[in-house]
Amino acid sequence: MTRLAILDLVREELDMVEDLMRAKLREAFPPVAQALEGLITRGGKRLRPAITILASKFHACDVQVVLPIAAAAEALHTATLIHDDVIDGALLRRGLPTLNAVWSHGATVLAGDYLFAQAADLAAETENPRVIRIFSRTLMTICDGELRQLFSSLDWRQPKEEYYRRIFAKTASLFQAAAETGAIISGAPEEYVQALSAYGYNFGMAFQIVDDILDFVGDEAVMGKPAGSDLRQGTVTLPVFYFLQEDARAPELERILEHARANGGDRLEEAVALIRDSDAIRLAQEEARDFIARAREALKTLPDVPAREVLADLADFVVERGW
């Protein structure tokens, strides 16, 4: 996993989450187990299980109670990445070959499905009906968001509310569920549960907006994908929305995008450059910071314990990161 010093408070628990996920894979068909273990081992920042564990630290709780739902959050996230790569036809992620690059389309989809099912099985281990219900609804929300993104492809003039709905479904819903279920499973008071739910929602919205900004301004070598990948897929993100709404060159961008659609992506670099060098990036950054401010505000109702400071630091990391 990618080591973030911010998460040192829960480093031991995150290692336990990874061990649990790998142990569960031993039950899988060996080629699937090997492939999925490789994805888990080289996995990302572990933000979702970290937030689940941190959310459980506002009320006395045995860590063993939290591990299954924390592992479920990471397994669900990994499954969505597998399916995203199939939908996008992506052959690289973070500069490394995707499962989609080495397996057939059908096998890759089924591997993602297996991980979805394993995530649900981990959530069920909590034997907490409320946690299981939240997890199930989050899974439905994520799938709904992916479908909405597919069916809205190339709709450059869709309303901003549709963008919000998509990024909540795609990203923020799982961060919200991670925080909320961590609080619930610990037995925390309802006011803590709601505060952490609000934190997770706003954190997740900001996280996806920053991802969408980095798609234009991030270092391609660090990101492991070409700039403007979302634009190439026909996906409207917040920088695109602001450019089309606020920039006098919006008609020029639409002509370039229409040309690219008709000519296999030709001239998309021009579109990326237009947006990258426009005020749309600043406007999107301001919106991400607004969501983070709300996330930090939600933390104020929680006890002043080390976990609260880490969650606040994570919020700052989201808007400052370059990857």
Given for the second form:
2 protein chains.
Amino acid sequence: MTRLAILDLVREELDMVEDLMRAKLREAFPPVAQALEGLITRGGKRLRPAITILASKFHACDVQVVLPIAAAAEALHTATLIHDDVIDGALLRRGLPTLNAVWSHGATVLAGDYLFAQAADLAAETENPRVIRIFSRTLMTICDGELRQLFSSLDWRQPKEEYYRRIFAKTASLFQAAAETGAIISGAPEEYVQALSAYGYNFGMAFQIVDDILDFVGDEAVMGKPAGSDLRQGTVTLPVFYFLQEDARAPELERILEHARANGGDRLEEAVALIRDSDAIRLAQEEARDFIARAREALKTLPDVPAREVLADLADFVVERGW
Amino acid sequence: MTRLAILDLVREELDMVEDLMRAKLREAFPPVAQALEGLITRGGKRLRPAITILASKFHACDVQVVLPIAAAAEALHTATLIHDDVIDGALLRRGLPTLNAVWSHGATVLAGDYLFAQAADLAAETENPRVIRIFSRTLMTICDGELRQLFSSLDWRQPKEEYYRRIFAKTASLFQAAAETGAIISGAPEEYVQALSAYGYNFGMAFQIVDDILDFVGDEAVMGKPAGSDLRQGTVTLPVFYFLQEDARAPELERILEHARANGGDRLEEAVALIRDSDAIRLAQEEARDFIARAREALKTLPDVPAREVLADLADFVVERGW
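Output the form predicted in complex with a further copy of the same chain next; the form predicted alone has already been displayed.
Once more the chain from above appears, this time first in line as the rest of the complex follows.
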């Protein structure tokens, strides 16, 4: 995993989450266990389990109670990445070959299914009906978001609300669930649960907006994909909406997008270049900062324990990571 | 749905299960809701929810408590069919176009994921930790079985135990869970739960063996696929094991299978013809009957309510349906 210094407070617990995920994989058919362990080991900053663990720190509780639902969030996230890659035909992720680059298409779909099942089983281990329900609803919401994204490909006329709905579904819902379930499982009072839920929601919205901005302006070497990949795949993100709404060259972008929609994506390079160098990027950045401000605001009602500062720092890190 | 007269006792409840599944789909993104509703409406005998409902009838309980877990079993079953079809590239099921015949590959994978999520959410609705856990374990077991099947393609040297393990995982586990969860949710005493669990297990094992036999000897028009489809796709089933074990022409079959394994499936027609007309079919049938006898035996310890006779009739129906 990528070790983020901000998360040192929960380093030990994050290592325990990783151990739990590994132990769980030992139940799997050996070649599948090996492949999934590879994916889990190499990947990610563990933001979701970190948020779950941090959210559990506002009320005294046994860490063992928190680990399964923290691991469930990470397993679910990894499962969605496997299916995303198989759907996009992506051959690399974080600079390493994806599962579908090595395995057949069918085996990859099933391996993703298996990890979804493990995530559900980890959630079920909590034996907490409210936590399990939040988890199963989140699973539905994420799939719904992915489907909406696929079905709205290059639909630049969709209302901006559809964008918020999609990024909530595919990203913010899981951050919200991660924070909320951490608080619930710790036995924290309901107002803490609600505050942490609001934190997770706003954090997640900002996280996805930043991702969508970085897709235009991020360093291609760091991203491991060419600028504007989202739009090239048909996904209309916040900078596109701002450009269409605010930029004098909006009619030009409309023509390009309409052409791409009708004829395949052959002029999308031009669209990406237009947006990249426009004020739309700054407007989207401001909006991400607004979400982060709301995430920090939600923390204010919580007691001043060390986890609170880490959550605040994490929010700042996410929104400033790329610019 | 295909109305089976044997199931008239629970017809009303099965209609309620279907209504619940439809209501649940109304939460989905409209094009997805419509497509999934089409799949659910046209399909199947509803054996899994029927078994759940019948298993709940050995102890007085409110039917409303049973419906979500009954619907969860059917939703899970349908989700696995969607992913099976996308993996096999099947264009027809029950004589009608599959989802992947109409939709993109990616949309089909996601629609299956969405239905998995709905199944998990229906299970979570029970708020019964034991039931939810059985359900999530079953989800893992099914995916594990599918993966094992894919990875053992044309491996005719695998031990016969691997076959039992696979058919338990991909089929019998869900029948067992359907029976067990129905009994648990009704509040029946533990010995009833165990008896119904044994019924579901043995029923499910017989069900898959019969399916594997019909794949060789069933009416191609009724099956909607050519004889020997399983073997052509690399799946080694019970008649193959019996042939290799008992038939004097076993070395001939071994040569054909080894050739197919090394060179693709070009001589598998001959393998199918050999097995079709051999005693291996009768031996497999006998084994299916043995499992059914054990399923019926398990029912004997239960009180003599009408549901018990229906479960016994259902067992006979399943094993005699094709010959």
